[in-house]
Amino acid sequence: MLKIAITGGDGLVGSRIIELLNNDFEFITLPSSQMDITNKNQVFSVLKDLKFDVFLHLAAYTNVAKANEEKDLAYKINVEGTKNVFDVVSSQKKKFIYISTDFVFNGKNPPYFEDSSPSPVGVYGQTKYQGEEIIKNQAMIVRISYPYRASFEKKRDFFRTFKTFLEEKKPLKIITNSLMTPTFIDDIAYGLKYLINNFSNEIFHLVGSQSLSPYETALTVARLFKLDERLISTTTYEEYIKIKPGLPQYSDIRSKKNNFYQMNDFETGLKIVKKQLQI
């Protein structure tokens, strides 16, 4: 059985990957309490004698709006941290998978494929792209987009944020003139299973099969979970980024290479989530 060393294994995406694939691979989790990726010496001492086949790097600074205020911290985690782990893993001639994001694109000329040119608009996207540049052509880069899942106590994704607001009868003001590509985390896990078993030093997009406006996603959540659509009002991208900068406008991301796992559209993914929640 392949041994996968993983950072970010306690996060939104990583914890679900481990849950779903723990019969396929042996996971060695490396939480930040055990290995601070920004501490080069600690990374070396933890990894130098560790027995693993593939290194799956999910740990990242992911607060998009706050990254513009905490530039140094975002850079330290997403760029320096990535370099620290990659340097040790590559020196051992081990396989490395870097989980990246659709935010490496500027959202102005969609759709975006694996061979599209990145041009990030915010600090989060910039630092994730700088991470890509460190390992490009020497490791696998897997870009994901707007991940969501049925439940996760530590962090809300966009779907559970919408759902919670509507359940609590709180109003939602949602963008109409932008696009996002919601991606069911279970699909990311099963797509990754194939990529781990068929490793190559390339870029892959593991993303949902449909892009839609945030407003449409909120309406879909309301409809499927029988919540009050009247709580959802509209705003524009231009207004939203005044408060929360760093968001690409038209994040329509697709894959030319994914002929190995059928990714769900948002409504189908939500129906599976609903069954998982037994609602």
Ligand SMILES: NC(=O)c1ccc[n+]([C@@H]2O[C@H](COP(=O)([O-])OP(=O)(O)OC[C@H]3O[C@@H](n4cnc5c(N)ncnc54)[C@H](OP(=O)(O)O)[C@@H]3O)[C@@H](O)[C@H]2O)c1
Second form
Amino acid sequence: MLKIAITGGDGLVGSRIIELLNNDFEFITLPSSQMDITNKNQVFSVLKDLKFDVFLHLAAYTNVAKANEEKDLAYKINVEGTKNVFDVVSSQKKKFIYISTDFVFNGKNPPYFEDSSPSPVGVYGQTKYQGEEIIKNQAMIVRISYPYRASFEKKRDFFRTFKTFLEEKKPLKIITNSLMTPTFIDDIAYGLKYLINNFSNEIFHLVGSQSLSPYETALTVARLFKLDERLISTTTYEEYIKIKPGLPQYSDIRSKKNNFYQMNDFETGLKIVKKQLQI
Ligand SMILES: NC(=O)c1ccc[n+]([C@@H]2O[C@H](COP(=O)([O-])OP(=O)(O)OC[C@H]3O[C@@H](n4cnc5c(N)ncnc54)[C@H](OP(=O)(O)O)[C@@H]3O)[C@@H](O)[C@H]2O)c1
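Switch from the form predicted on its own to the form predicted together with the named molecule and print that structure.
Let's see the whole complex now, leading with the same chain.
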């Protein structure tokens, strides 16, 4: 069985990948308490004698809005941290997979495919792209977008944020003139399973099969979970980024290369989530 060393294995995406692929691969988790990726010496001493076949790097500074205030920390984790782990893994000639984001694109001229040119708008996207640049052509880059899952105590994704607001009868003001590509994390895990078993140093987009506006997304959540749509009002992208900068406007990301795993659209993904939640 292939041994996968994984950073970020207790995060939103990583923990579900481990849950779903535990029978396919042997995971060796590297939590930040054991290996802080910004600590070069620690990274070297943890990895130097570790036995693994593939290194799956998810650990990142992921708070998009806050990254613009905590620029140095975002850089340290996403750029220097990536370099620290990649330097050791590549010196051992092991396979490396870097999980990246649709936020490497500026959202001005969609759609975005694997061969589109990145030009990030905020600090989070910039630092994730700088991470890509370090490993480009020497590792696999897998870009994901707006990941969601049925449950995860530690962090709410956009879907559970919308759902919780509506359940608590709190109003939501959602953007109409923008696009997002919601991606079911279970699909990311199964797509990744194929890519791990068929490794190549290329870029892949593992993203949902449909892009829609955040407003349509919120309405879909309300309808499917029978929550009150009237709580959802509208705003514009221009108003929203005054408070939360760093968001690309039209994040319509697609894949030219994914002929190996059929990703779900948002509504179908949510129907599976509903079944998983048994509601
Ligand atoms: N969530 C999204 O909307 C989204 C969208 C597109 C792409 N992505 C990418 O997908 C990946 C996973 O995202 P996520 O949302 O699952 O992340 P997350 O839940 O925010 O978790 C971040 C992970 O990174 C680890 N980490 C942070 N700083 C670290 C450090 N200095 N050393 C070692 N580990 C560190 C954290 O460990 P601790 O818990 O120990 O701090 C945690 O496991 C990231 O690379 C992200 O850029 C995410």
